[in-house]
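Only one chain is shown below, in structure tokens, and it's the form predicted alone.
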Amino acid sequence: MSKQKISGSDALILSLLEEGVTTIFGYPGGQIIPVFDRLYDYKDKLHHVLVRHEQGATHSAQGYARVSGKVGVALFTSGPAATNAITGLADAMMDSTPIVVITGQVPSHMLGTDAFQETDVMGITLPITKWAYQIRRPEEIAGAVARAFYIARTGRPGPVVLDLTKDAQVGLTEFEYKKCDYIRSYVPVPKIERQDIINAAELINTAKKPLMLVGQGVVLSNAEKEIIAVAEKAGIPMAVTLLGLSAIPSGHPLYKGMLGMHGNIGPNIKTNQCDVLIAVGMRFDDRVTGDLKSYATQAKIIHFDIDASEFNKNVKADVTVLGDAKQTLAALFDEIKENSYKEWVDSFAPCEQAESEKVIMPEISPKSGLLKMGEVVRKVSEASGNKAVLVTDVGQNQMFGARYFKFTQTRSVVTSGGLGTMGFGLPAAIGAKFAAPDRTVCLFCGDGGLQMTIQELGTILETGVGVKIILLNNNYLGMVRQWQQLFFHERYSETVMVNPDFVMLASAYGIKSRRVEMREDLDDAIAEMLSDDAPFLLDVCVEEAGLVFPMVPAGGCVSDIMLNPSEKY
């Protein structure tokens, strides 16, 4: 007896429900109307968040994925809607974020005819996705969705695109869903080579000055407990990448701070002093390594990663360990010896003292002058009990957020790392709050980045989602201005911003807001912002000429560190 047939649109929605999807971010349009029509009858099971721009949908899906650990989902129509998603897809690919983006497409018989709102979604998205597939028949839908979610979330996660023709949406099919757990030639979790673990352990066990670099791969594989266990057993100090932030609690005694261009002095200096460098779930990005010719040349390098293509791509490793970090670290734990490197760990103290005196305290506890970005970030972090989710846009706000926010639990950072997407912050914060409604979500953004996706204030208006927006408002494109000051002879070309009244703008969207210009008003304003779970915009007028330090100049040696415009460490 044949099963009752349903439409492809129903098959798509039922498939999403089978994958445990409860929230999707989207925007309707001509070639996806059949899906949205059927979505009308599933409102009790599937919450659709109507964004104001398709880029916002992809970034919201990213924020949702990063905080929840689940696959984020975005849904919209063809043509310009699909091309609006390109930035989010590229961002997700660079930062290994699992999202499934479903786009509508013209009917199959019209493909290639330059039909209204037709775009070659496959050709455009293949280079910036883990997998992209065009569904032309309704009977393909269930299998394609199952495969999409499997590919997006397994191995090194990433974005997947499903391009769904209109005839596939309206055609009828029998529905049977089977989750995907195998694809021929796709090996998401490689088998661990025992000898690689042994070789890594031998280097670690004989090290005099080991240093562990913690990347986002640790978070993606839920290996936070394992890496802390390894570090504590062997007594190894740890430093994190930008996307690895919150994998290690800020107060852990072996945690030494963030790596990279605006990272802490200790981790950068000690990278070029350690004898064994253990990198876990990170890709040796240029913002971390600086000049490769002078990067950790004295050290034996061990690289743990799930993606073999990262091995020896930028930095040549002496030992590579392929596999899921949770598994490889657990195996390593059994092979390493209990150890302590008190003298080595203590050697970070002079770096920390110098950074505190020259950079940190003047930034977070200024004696006078205009408000500083760092002090705002630290006060918000402390007021939230250091338990909030930090979301940033890109620019000085991002680096100040990363440097001065503190973390007590994992999956507490959402930021655009590899692509550096201005406009990422606001929609990503919306997604993060939907993923963790019981957590405080604090977005730090600049006046430039906020205006790139400011239409998503409309999403907040409609949903009431309780994002706390802290606008570090300096009337400049701050990071570009910093480079112009330091490296381009103070020629401030097109970086001055003429801004609207953000408080009035927030009011127009029904969002509570407050402007702070004086230091004595800041604590009270932060308390007001955090007093309930309603959305809030805090417009903080900070110094226009603020600079984020320390700084390793682009392409410079990681141990060549600027403390301020005229002084090096």
The other form holds:
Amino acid sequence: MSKQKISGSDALILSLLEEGVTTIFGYPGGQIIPVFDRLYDYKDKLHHVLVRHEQGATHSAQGYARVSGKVGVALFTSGPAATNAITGLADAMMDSTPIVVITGQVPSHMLGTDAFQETDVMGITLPITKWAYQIRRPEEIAGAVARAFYIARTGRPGPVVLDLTKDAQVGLTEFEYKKCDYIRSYVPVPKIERQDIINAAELINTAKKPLMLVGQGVVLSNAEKEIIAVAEKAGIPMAVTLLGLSAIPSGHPLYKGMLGMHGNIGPNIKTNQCDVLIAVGMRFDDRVTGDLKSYATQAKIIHFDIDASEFNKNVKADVTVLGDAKQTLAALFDEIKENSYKEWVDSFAPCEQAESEKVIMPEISPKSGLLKMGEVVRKVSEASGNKAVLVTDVGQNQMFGARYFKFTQTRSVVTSGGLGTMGFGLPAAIGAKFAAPDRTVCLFCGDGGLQMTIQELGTILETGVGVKIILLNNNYLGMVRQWQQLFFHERYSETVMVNPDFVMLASAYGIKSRRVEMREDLDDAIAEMLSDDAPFLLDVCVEEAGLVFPMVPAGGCVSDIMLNPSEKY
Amino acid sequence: MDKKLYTVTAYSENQVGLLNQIATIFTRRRLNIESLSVSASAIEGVHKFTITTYSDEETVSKLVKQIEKKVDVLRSFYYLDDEIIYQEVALYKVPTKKLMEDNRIEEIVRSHSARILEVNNDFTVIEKSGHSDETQRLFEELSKIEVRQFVRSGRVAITKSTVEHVSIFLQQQEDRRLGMRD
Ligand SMILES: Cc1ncc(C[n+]2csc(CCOP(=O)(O)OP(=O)(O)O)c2C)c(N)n1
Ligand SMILES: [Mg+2]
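Form predicted alone done; form predicted in complex with its partner chain now:
Below, the chain from earlier opens the complete complex, with every other chain and molecule after it.
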């Protein structure tokens, strides 16, 4: 007896279910209607979140993936829907976020004819995805979906596109699902070279002033415990990249803060003073390193990564350790000696003290004047018991969020690092909340960025997803304004924003909201926002001329740090 | 930095879209592709890309790692000329009449180890395989007579190494697959 045949659309949905997908973010249209039609019968198993723009769905899928550790899924039609997904794909590629984006495509016999809503999805997406594949026959669907999920989540994760022609959706096929765990041309987890571990351990064991840099790779390989164990055993201070935030609890005694342009003074200064720099799952982005010629030139560098193409790309390493961080760190643990570097670790204190005095205290507990972004972030963080998920948009809000939020558990940061995508925040926060319905999700965004994907308020209206939106409203494209003030002679070209009434806007979407102008109202407003699990928009009017400091100017030396416009550390 | 001619090879699984992806990696690094050839390899189902480019070792080593990172690429390598045996094919279309008038034809063909592929009243097609400078020299010589069309293929190359890295890679992968099964 031959097997019963089902449509390609059914095969797609069953395949997603086989991969354990429970939530997808999408938007229907002509070339994907057959799939949406079948979705109608799977409502109880597959929760479809109807977004308001495909860019929103891709960012939601990213937010979902980052918080849950699972693959985020988005489903769109062809043509303009596929092109709307591009920003999210590029963002996910830069930030190694596992998502699978499925786009409808014109029937295969019409491919290449400039058919209505045809676009060259493969040509456009191949350079900005980990993998992309066009499915033209229904019997290919199960295999392609299995491959897509395997590729997206393994190795260095990333976005995958499946472009599904309409005839493949409606054609009939037998269905049998087999999860993919092997591709001949692909080595997701390279085998550890024993010698690499020994070389790394040798450098670490003889170090006098070691410093460990923790990137998102640690989170992606679930190696938080392992890295902390290594740091504690060898007594090594740790610093994180923007995407490595929350991998180490903010209160850990060896945790010394964030690296980079607006990172903490200690980690940046000590990068150029340490004798062994141990970088794990990070890629020496220029926002972390500044000028490469003056970056850690005194130090021996050990680079742990799962992606061989990151080695020596920006910074030459003395020892490279290829492999999954969870495994390589566990192997390293056995080879390193117990140690402590009291003097070295204590030497961070003056940096911390200077930063606290000159930058942090004035920012989080100002005596007078207009509200500041930093104090808002810190208050929200504390009011949530430092347990919330931090989502940010891009700009000053992002840097203040990263600097002043505190973390007690991993996978608590969703932010656009490599691409710096304004408009990322709101939809990503929606995805994050769907991934962690029991956690508080706090989005900090700017008045500029919020308006880039503000249509997603509609998604909140429809789903009631309890995102807490804290709008750090300075009526400026603040980060650009900051550069104009510091480096372009205070010529504020096109950075003043004429904004709508965001409270009215939120109420039009049925979202509770409140505006805060005075410092004395802030605590109460935050308490009101966090009093339940409903969506909320807090429009905080902050000073227009706020500046994020400390700052390593772009292309500058990482230890050449500005404390304010006229003072260097 | 010192620029040299490098031969980059890549072995891949599935050709669809791959040429594009590999080309983009060159474009992003502002590297010109001097010549390109794609063909089957000795391994069933595996395609081989052979690309030449002027670059320095640091750039080309990064380039190769990025090519290798593509999911459908098995392995990628780079070589200098002394590490490989390489060849190109050139074809020359010359008017038969003028060729006959110049009675050096036999000498030219012999001294360049060229071959005549086709002769008719109108034109003659000469073929020569060799390195670029050699096919170029024949072009210059024939140009004194007249060359109506000239074309040179991309470089094809085979390593002098006694180790077959792609076969080793495939064996390792196969071992991994079998290891996962039990
Ligand atoms: C899509 C996109 N366009 C432009 C930029 C450049 N950019 C970076 S930060 C910024 C200003 C952001 O302003 P706002 O959202 O109000 O945040 P603020 O800096 O004021 O907190 C701009 C325009 C970007 N990162 N992304
Ligand atoms: Mg702003």
